[in-house]
Structure formats: C-alpha cells, structure tokens
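Take a look at this one chain, the form predicted alone, written out in structure tokens.
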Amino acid sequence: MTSPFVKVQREDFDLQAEIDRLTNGRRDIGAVVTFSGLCRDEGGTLGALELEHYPGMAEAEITRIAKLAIERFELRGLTAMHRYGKIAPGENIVLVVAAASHRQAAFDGANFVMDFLKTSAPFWKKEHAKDGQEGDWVSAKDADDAARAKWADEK
C-alpha cells in the first residue's frame, strides 16, 4: 500500500511543490485533485484565526484517515498538510493532494480526507477580531458531521 505524506506545521506550504513531490517521475497517475483551504476574513471582521493541535495525536489521526482513503479509493499517492498557529486571512490552512489512476477516485479521496479531517483530527480554532479583540473558540458545525456521515452510507 502507498504511504501517505502527512505533516502538521506552523509555516506555509507550497502547493505546486507538493504536487511535484507526489507526481514527479510517476507514470501510474492519471489524475491529481488538490484542495487548499484558506483563512477567510469573515466579512472584514477577522484579523487572524488561531489554530491549536494535539501534537503527535493530530499527525496520527490524519495518517489514519489518509490510509483509509488510500485503501478505499485505490489512491496512488496522498499528501495531507495542516498548519497551526495564527493564520491571517488569505493564508493557507490545509492542503490535500490526492493522486489516482482515474479522476473520480482522486476527487473522492480528497473529499473523504477533508470530511474526516474536519471532524476527527484534534484541531481547535479561535477567532481574533481585526480590531484586536480575542474572539471565541469556534464550535464544530453540524454540516461537517453530515458531510462525514455520507461516507458511511456508501457501499
């Protein structure tokens, strides 16, 4: 089985470099799907999003999810990267790169990883307002749970 590349880091990542790392010299890949999640400014009110994680546990859970995706969708490669620390609007937060022989497997693999990552990986988000006020911790969303649940219904 292909091993996923999983990394949790403070610094930004380079989308093209990660695609190249996964695909260079490969002739068995027919499709690459990328998802890059960015910090949005919430209508101009957000100054930064602070992300905390459980070191070691976050990497282990993302690796577990990634391995499930590789097996379920017969992926030829998978990269999952997540940042932590204070992230400004417009900056990258998360990256998933799924490579497969065919496009549908790559799309499904990337969606699967994101749906599980949003609900299973131990990350916590706190909003910091543009005016400098420290905001609240962000609660989990029912929509994220619903997105994850759809994978249990498929055979």
Given for the second form:
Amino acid sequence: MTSPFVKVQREDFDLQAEIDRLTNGRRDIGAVVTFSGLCRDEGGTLGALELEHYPGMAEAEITRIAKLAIERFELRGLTAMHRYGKIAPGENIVLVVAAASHRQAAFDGANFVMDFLKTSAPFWKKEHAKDGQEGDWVSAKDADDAARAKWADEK
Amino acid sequence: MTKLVYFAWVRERIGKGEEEISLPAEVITVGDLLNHLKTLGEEYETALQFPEAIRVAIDMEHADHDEPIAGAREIGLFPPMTGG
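Coords for the form predicted in complex with the partner chain, given the form predicted alone:
Once more the chain from above appears, this time first in line as the rest of the complex follows.
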C-alpha cells in the first residue's frame, strides 16, 4: 500500500513541488486533487493566526487519517502538510494532495482527509487582531463534526 | 509520576505547558484525573470547570473520559481541535 507523505512544519510549502513529488515518474495516476487552506483576514480585522500543535501527536494523527484515506479510496499517493506558528492573512495553513486513478477517488480522498484532520488532528488557532491585540482561541464548530459524521453514513 | 501536557487555553489557564505529578491510587479513569486536577488550585479549577469541553490523549492517542489511565506515560489535556 502507498505510504502517505505527512509533514508538520513552521515553513511554507510549495503546491507545485508537492504535486511533482507525488506524480513525477508515474504513469498510473489519472487524477490529482489539491486542497490548500489559507488564512483569511476576516473582513480586514485579523492580523495573524497563531497555530499551536501537539508535537508528535499531530504527525501521528494526520498519518493515521491519511492511511485510512489511502485504503478507503485506493489512492495512489497522498500528501498532507500543516503549518504551525504565526500565519498572516493570505498565507498557507494546510495542504492536501490526493492522487488516484480516477477523479472521484481523488476528490473524496482529499475531502475525507480534511474532514477528519479538522476534528481530530491536535491543532488550535488563536486570533491576533490587526491592531496587535491578542484575541480569542477559535472555537470548534459543530458543522465540522457533522462533516466528519457524513463519512460514516456513506459507508 | 505521570507526565501531563497542556495545550491552547488549557495551557494558558493552568499557567504551564507540562508537569509531572503523582496521582492518588483512586484516580482510575480520565474523568477521575480531571476531577483530581480541579482540587489542585484555582487555576486548575478555572481551566477544567467544564470537563466535558476537555479533550484528552493518552500517549498521543485520543481517549474518552471513561478510559483508564493506568500505565500512561504522557497524558495531554486540550480544548476541541481547530486546525485545518
């Protein structure tokens, strides 16, 4: 079975380089879906997001989710990267690249990884306002739990 | 001794990122641990006043509040995750 490429890092990542890492030299991949999550400025009020993670567990949890996705959707390759530290509006936060023989598996694989990552990978976001004021921790959303639950219903 | 690690607002309210504590024998489950920590001081009481909002990991794996903690090397306490 394909092993996922998982990385939790402070630095930015390069979308094209990550697609190349999965597809270079391959002739069996028919579809690549790339999802990237960026930091929004929340209508111009947000100065930065501070992302905290549980070192070790974050990597382990994303790897667990990625392996489930590879098995369930028969993916030919899967990359999941998540940044931590202070991230400014417009910058990347998370990247998922799913490669498969056909497009539906690639779309579903990327979607599945994001739904599980959001609800079970140990990351937390704190808002910092544009004026430099330290803000609140972002609350978990019920909608994210509902998004994850739908994968059980579809089995 | 058991190593406890705290994240996000749990860490901020308790006022430290980690500590090693010895637990009384009657602390069997995750739920017992949360109740015990609440007796350690005001900052713990504030951090854990709504125990149902606290997520726990035993040796870096998610654990329910009724799970036993025997043998745990590291227990993480944190709010619901908000990554992605």
